[in-house]
Amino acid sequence: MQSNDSFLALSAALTGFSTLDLLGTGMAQEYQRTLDATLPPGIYRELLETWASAGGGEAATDQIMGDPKLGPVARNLIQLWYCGTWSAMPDDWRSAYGTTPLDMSRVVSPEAFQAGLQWAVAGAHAPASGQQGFAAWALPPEGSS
């Protein structure tokens, strides 16, 4: 399995969205680059290898989330998909596994913020990023009842 496929499969399992939904955000490659550049060398690769060697699916997700090294990375990946932000790894994690200059809390890019899954869950779009139409604020979000 190619790393892009593994990354998307892992991301889908972590977020609850399909790989097609994630591809539709246009952010998959940027998020892969973010993880690879932000994490100490080898940890992104270890995350994907652990996912693949555990057979993918719920068991692999549970294994990763329970791992002291990979669990915080997976939680940051979830946040990346939902909010387009990266949170600096915890100090104890950095002491144990290392750090890079890019490991700081930040919005990854304006596009990442706009593509955050939080907007899809809320049935809305990022503020000032889409046209709602006149009086849209008076209508309930799509799918709400």
Second form
Amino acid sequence: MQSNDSFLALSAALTGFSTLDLLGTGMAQEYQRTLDATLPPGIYRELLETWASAGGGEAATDQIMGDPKLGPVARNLIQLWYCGTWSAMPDDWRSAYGTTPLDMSRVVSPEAFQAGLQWAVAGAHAPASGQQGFAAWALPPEGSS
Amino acid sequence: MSDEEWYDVVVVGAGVAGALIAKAVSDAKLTALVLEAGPERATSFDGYQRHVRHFYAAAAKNAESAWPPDPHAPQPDTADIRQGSGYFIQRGPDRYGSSYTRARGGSTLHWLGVSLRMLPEDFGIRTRYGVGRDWPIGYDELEPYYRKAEVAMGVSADVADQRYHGLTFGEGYDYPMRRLPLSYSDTKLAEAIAGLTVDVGAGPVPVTVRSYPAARNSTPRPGYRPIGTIDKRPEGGEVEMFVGERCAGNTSCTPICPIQAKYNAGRTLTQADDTYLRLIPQAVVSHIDIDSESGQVSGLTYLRYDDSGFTIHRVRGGAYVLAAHAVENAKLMLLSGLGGQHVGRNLMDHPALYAWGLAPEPIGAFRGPLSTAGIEELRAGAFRSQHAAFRFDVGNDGWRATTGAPDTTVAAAIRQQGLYGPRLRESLAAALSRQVRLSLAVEQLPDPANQVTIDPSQRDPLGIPRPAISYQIDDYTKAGMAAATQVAQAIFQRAGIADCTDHASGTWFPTVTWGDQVFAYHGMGHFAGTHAMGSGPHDSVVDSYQRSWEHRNLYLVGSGSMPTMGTSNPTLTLAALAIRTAEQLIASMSRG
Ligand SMILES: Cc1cc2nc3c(=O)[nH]c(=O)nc-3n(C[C@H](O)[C@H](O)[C@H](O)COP(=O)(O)OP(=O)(O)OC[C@H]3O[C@@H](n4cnc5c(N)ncnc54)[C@H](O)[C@@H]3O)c2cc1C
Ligand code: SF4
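I've shown you the form predicted alone. Could you give me the structure of the form predicted in complex with the partner chain?
Up next: the whole complex, starting with the chain shown before.
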């Protein structure tokens, strides 16, 4: 499996969105680069490899989430997809596994803010982008009775 | 000085007040100069879009996040309130929680656009309720100017919804555009609280969810052409005319409407005839010069800056209009040693509380303008002799303002509940769309101790002393906060909304205590009172035309002229006052 595919597959398992949805945001490459550049060397690769070698399914995801080293990374990856933001890794994690200059809380890019899955999941759109059109706000949201 | 020029009218500040006056003056073929402290970055479409991107990338998406100041013309930022740092020197005892924008277009660049008229009774609360002060003019005198302001700013509403608490409208008049459609959540809340009455001390009052007038483009009434995106460039604009002629539901009115469907003062300036109106950006007025014999203003000194430093200039005119907003107007007077004992005093705001909860079913939060409806019944009533009046905004933006949602909702689901995968998605889908927010904006009365002063020991980069603010929220307002909280709780209960209001877990705001209650309040950006109008120099700074009692060729315009504010957001009223001032000013000049 190419690292791009396994990144998408892991992201899908973590976020609850399909790989197609994730590709549709246009953010996959930027987020891969963000992880690679922001985590101490080797950890991004370790995340993908651990998940793949554990079989890449639900059990593998549970294993990652429960892992003291990889769990916090996976949680940050979920947040990246949902919010477009990176949260600085917790202090105890940093002292155990290291840090990089980029590891600080930030909006990853204007595009990342707009692409956040949180807006889609709310049935909405990011503020000041993806406008729904005049009076769309008067209609019932998706999934309401 | 070689560069000393002369204009019929010199205006300080390119916000809505200054823009309306300068435009009226130039329409009358008199020359107007507008000196604007801040930069002019958003006149072209591309320049404006850079601010939109700045907002996308901002870590804290607060009211200032799209409009970074130029260091030479600093401005308050709500992010500084917690530390008590920043541009304002906070003297306490309570923190003043509001901000404004120093750039061409002024604070309307980031305002929300709520354009309510003041109530007839608001103009005489001293006579009627024994509190506050009376205005020297009444509603009937201002009514025609309200209409003109609604047309000038492009306000959407239906008169049929707005006839309450004695509000009247000119014969045959309706707003230039039809009301913006209510949001789905407004409609749901309206249904859920139908028939609810509350009592805040003067008998039972029915409460309803009502569309409020907004300066956001909707469907025009015959004869009105809405103005949307401005794209002014030397070679002519390139953006399609219709962009922004109707609100498209970007859910971002504050801090920036990406398509300019929301009014900002840049629009008014762009429509003026350049032959008569000149605007100089990055020009900070630093002194008002007075002729010692006549007591009239003889000129203004201003500092023009760029990245390499600044130069000092002087300009003269037939009349001078300070439209730099309540704090900066007062600051300029104080810097110049003018205005007597009343300048800077009686600073007000609408300290506001949030109430938030979860609706029993999805209501479509995070869509549409940030709000489209309010609850207006408690703006008036006999209880005002005892405690403050208040109004509610019904939010369409979930818990964004109250807790930082959806980001904080996502973070809690991931980190506290430990969710991921399909369960995370389902949980968020169920929660986000049900988030409800009410803003409880509470009236504040004039108190001379609430005051803007200047502190010569603390200066901005141009060497101009920074404003210091003494501010206290009194018992009258706190009792109003308590009553407003009660009403919010009654509404949530009737609507089956689970009350999640908990300021300890929400966004940080300053607090005041009232008995055993703690209220976390935020500023609404509604600065008022610092150069209030009144019946004479003994009790006020300006007359009802906003003309200085002491210096008859000087006008101080804006919400600083308002002796009281009632519960309406001040901009429509300050715009109506500005148009009235412009008429009088032009008439006096034509008479010669
Ligand atoms: C978050 C927020 C939301 C708001 N929402 C609403 C709302 O929904 N409804 C409502 O009615 N009101 C609202 N307001 C208030 C509204 O923005 C102001 O009442 C209004 O914009 C004030 O207009 P103004 O022209 O008097 O002042 P401003 O718009 O502040 O303009 C003053 C101008 O003067 C310039 N200036 C300052 N000092 C100098 C100087 N020394 N020399 C030269 N120029 C100077 C400034 O740079 C600025 O451009 C809101 C405010 C905030 C902060
Ligand atoms: S909802 Fe959007 S389009 Fe409409 S006025 Fe607000 S920001 Fe502009």
